[in-house]
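To begin, one chain is listed below as structure tokens, in the form predicted on its own.
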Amino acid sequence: MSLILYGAPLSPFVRKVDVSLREKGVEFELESVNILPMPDWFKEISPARRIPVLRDTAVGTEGRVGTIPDSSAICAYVEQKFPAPPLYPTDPYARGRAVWLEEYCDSDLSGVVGMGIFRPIQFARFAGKDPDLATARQNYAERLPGPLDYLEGELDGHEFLVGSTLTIADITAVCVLTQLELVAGPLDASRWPALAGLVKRLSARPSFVPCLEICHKIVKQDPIDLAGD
């Protein structure tokens, strides 16, 4: 086994790489890294101070050599090294759209879900405090609908975000939205039917199940209905 994925299963970015590797049938080792505080050896290979980092021991076993930080860079590397089955379209325009949607979900959507909803709830629990439901509810009501409306429009009733097969765009979107489900439950299928359907289908895929099972063991509390009073 030459690939080591450093990170934490609860991270949607780690989950994205985990799922991508499993979709391709690539063997890898997931080595958990506690980033609070981040160990010095990890800072050396993650200059942006973020997870995940991938190490390909066939390239290097110590220090920075053989490592790639950032989930998008890792997935691009994995696609080149293990091209089948492809997770990035071959058509130039479709590939561009898939990469754009990957970036959108990693930044705009993840910013709302992670910093605006997940952290106020789950990080407070980890610290032994009450969840900051006021902040989470405000972000759920005011900031989340915009990205969800956009992705619903991109699906436009189709099974996948780009083309007729699974791509990195779908994987990234669902990895972020399963993060939301952990603390706030499923999406409103009456408002975002295509997106809710995408999350439900992909969450049941063998590539998603192992990481999500770990996450549900970590987040033991029931989801909170943020849309309620």
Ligand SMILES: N[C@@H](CCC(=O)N[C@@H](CS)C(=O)NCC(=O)O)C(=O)O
Contents of the next structure:
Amino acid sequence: MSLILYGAPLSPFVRKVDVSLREKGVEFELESVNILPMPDWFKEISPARRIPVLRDTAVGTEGRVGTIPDSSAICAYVEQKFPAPPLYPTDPYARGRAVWLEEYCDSDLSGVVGMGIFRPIQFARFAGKDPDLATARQNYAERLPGPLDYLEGELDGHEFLVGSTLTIADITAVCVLTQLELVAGPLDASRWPALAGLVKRLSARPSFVPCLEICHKIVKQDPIDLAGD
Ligand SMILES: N[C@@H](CCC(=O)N[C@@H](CS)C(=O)NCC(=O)O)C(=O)O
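Having displayed the form predicted on its own, please output the structure of the form predicted together with this ligand.
After this comes the whole thing, all chains and molecules, with the earlier chain placed first.
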């Protein structure tokens, strides 16, 4: 196996790389890395102390040589090395938009979903504590609608965020929104119909199914209705 993906399926950033490789039909091995605490050998190849990191063993098998950290850097590398099917548009403006939406979902959307909602619920459970529902509910009500409204507007009723085929923008958005679904259930389809449809369609793709099945097994509990009291 020439590619090793270091990380854990419950990370939306690892999922993004996992799904992108599967969409391209590229074989890889997912090597589990526990980040709580992060082992020393992994710190050496992850200067930012984050998962994922990809190792291309065709380039290097030990130390930093052959490794690339960061999901966006990895996906750009994978696109260059395995161009078909393309996940980044070739038209310059469309490509710019796809990269922007990838970045927006990895930063703004992921900030609200990850730190604001997923962590207060799931990390509390991992620590054997009750979920911090007050924090999760506040973020769900106050900070989440803005990014969802923005993405709904960018979809504008279309099937994909950029152009007429699947791109890295759709994959990134759905990797973050499935993180939300794991603890809070599906999006309100009456308020964000195009976005809810995108999540539903992509979640059913063969590229998403294996990772999401593992995530549901890890989370175990039913989602919590954060819109209620
Ligand atoms: N920009 C990075 C973000 C990666 C990231 O934040 N990963 C989280 C897991 S979801 C992590 O490794 N966190 C380590 C920590 O919080 O100590 C990417 O796209 O790969």
